[in-house]
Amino acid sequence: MPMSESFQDRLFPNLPRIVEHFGTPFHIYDEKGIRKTLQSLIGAFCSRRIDFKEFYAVKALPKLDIMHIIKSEDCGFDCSSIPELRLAYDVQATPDDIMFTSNNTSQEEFKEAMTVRCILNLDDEIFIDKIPGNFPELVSFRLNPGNRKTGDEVNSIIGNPVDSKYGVPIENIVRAYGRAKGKGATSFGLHTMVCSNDLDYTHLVSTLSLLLEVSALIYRELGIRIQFVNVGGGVGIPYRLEDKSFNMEGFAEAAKILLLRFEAFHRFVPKLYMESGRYVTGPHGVLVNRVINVYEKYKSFVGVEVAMPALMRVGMYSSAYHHCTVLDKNFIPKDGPTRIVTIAGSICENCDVLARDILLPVVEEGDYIITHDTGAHGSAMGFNYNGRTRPQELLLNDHSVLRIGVAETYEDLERHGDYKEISLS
């Protein structure tokens, strides 16, 4: 969706100074918008007296300065790799603030997670016997619901659960908890994630309903009281102008009813966790690019400084879309005659685009393209094909603009080998 009026009103008048100082291209993130979204998210559940916690999905925007903001709003972190774990404890996250949900997990990753003493969310039964050292007191499992209906069960990004590499199959889930209990675990959580970028809150209601149903089954079969249920992330943002926002208040109200009903039947109630990433930071970032070429082939192209190394989504997903705004050389939003163009970068791949066949005001060299909603899965998914480098990243607050990520250079790409050598003779 277009950036918020508040973000635009604070950014656009200052763009001349920002561009003069930092140059282009760059991602810029809005601290005020991130805080407002987190406060609204947490408030939706706390106002209904739900014991709730948000574990921000670090993969969405793994930057220390962003994570400091998120931690200051009393959130935890969802991590899936050693670097993400280290980012979390670099911002002084406590063990209870870190959920480690990996898949195809290595021994090195488990050792790191056990050192941090975070919450382990196991992706498969085989990992019960692969955890090094003493088995943790608190453990969670990721559930694969198989053919059980959970709303948007054939999500265009995550796919059909029965084809997925993620999670313990639902028919094996009770056995997994029994084995973990036999290993010495005394506290348990339950997790699943079956959708991505979903705007229909009723799908998440269905997911929560299933998690509570499985929690009840585990309680009946094993006497285990699930301490928390984690509905995962997957909450979408309205990338397109016609998209409606995810109804978080609607989900929170439905969650309250489900949790109260569960408590009435079972005399205990799990905490509710989420691990939103895109929903928290996605709308609060834009990519600022200078137009370097405008050219005609069988269609019209606008060539910008960087595309896929800064934002892979449009090239990776056929359904992906990011709204774009054109500013003239004086940073004034353009209006007037329009034409259909494709915004392209310089990678030797035809999918190196920021927008396909998008209707924009007539663009000229030297204009600026503002690509919206790049605050999640933008810089984090960037890459260096053709030796192209990822752009710098900036953070906008009420009083200043801070560079929180420097632009890559050739020297960064060159720094790949330490030239160790062994003799084969």
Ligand SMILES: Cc1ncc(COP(=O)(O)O)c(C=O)c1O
Second form
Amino acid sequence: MPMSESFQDRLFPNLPRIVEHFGTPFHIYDEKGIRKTLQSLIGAFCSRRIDFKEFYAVKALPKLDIMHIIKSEDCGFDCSSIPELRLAYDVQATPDDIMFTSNNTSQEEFKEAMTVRCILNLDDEIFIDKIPGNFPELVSFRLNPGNRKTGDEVNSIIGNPVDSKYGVPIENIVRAYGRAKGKGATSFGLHTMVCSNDLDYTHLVSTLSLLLEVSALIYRELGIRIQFVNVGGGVGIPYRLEDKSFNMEGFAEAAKILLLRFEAFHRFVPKLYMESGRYVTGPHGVLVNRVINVYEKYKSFVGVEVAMPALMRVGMYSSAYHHCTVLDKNFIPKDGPTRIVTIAGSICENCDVLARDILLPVVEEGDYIITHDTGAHGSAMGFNYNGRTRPQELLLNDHSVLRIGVAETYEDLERHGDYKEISLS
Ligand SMILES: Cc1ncc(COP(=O)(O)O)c(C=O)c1O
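Instead of the form predicted on its own shown above, give the structure for the form predicted in complex with this ligand, please.
After this comes the whole thing, all chains and molecules, with the earlier chain placed first.
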């Protein structure tokens, strides 16, 4: 979604000072926008008396200052690695507020998660016997629905569940809970994630419906009352101007009906959890780049300071698009004659682009390109090929701009050997 008018109104007039002070390039995130989205997300469920919690997917924007904001809006965190767990407890998230959804999990990761005593969401039955120490009282499993997701419900990014590495196959799910119960677990959750960047709320409704159906099966077979169902992340944002926003109110209303029906039948009802990343922070970040070259080949190119190390999505997914705005040297939005251009960085790969064949006002050297929707899966996915580095990250709040991530430097990349040696003789 192109940045909100409010974000634009607070950012653009201040860009000259921000650029003068911090230089370019940078991502800048909007605290106000993140708070507003979280409040309306939580409000959609609480106003319908649904026992709801958002566990922000840390992988989308793993920055302490952003996590402080999110925690203060009463959210927990979905973590998938030791560094993400450490970020969560660095912002003093309580064990109940951290869900560890890992896959191909190592013993070190389980040890760390057990030390934190967070909620373990197991990706496979084999992990029942691999958890070190006492088996946790509360445990969750990630479900792989297999052939239950077909047709237009197969998400283009996640793919067909039967080809996926994630989750316990639906045919084995009752057995998994039975085994966990046998190990001493007394409380249980159920999770799945079968969408990514999905704008159709009915797909999430059918995900919830499936989780409730499986919860009912587990209750019937084992007498286990699932305490929470977690529909995962994957809520889409309208990256393109013509895209429609995800209908969160529509999802919440349908969720209410499903949960009430479940409660009427079974006399208990699971809490509803969600672990959105993109939906929460995605629209509230932009990447500000200066145009360093404009050149003509068989196509027209606009060369900017950084592309893929700051935002991989367009290079990585053929369907990905990020809206761009051109500002002139004086930071005034450009209009007038247009031209189709590709916005590229300097990496020795043709996919190092922020936009392909996009219609923009004619761009000149020294202009600025604002790439929208970089608040999730942007800097977090960046990489260092060719020794190119990720840019700084700034946070716009009511009265100031704060640097919450310094630009990487050559010193960060330099890794000398420690000359540890073993003799082979
Ligand atoms: C397990 C899990 N949960 C949540 C998310 C967040 O997804 P999104 O940012 O699209 O909401 C991801 C993303 O890859 C994920 O793998």
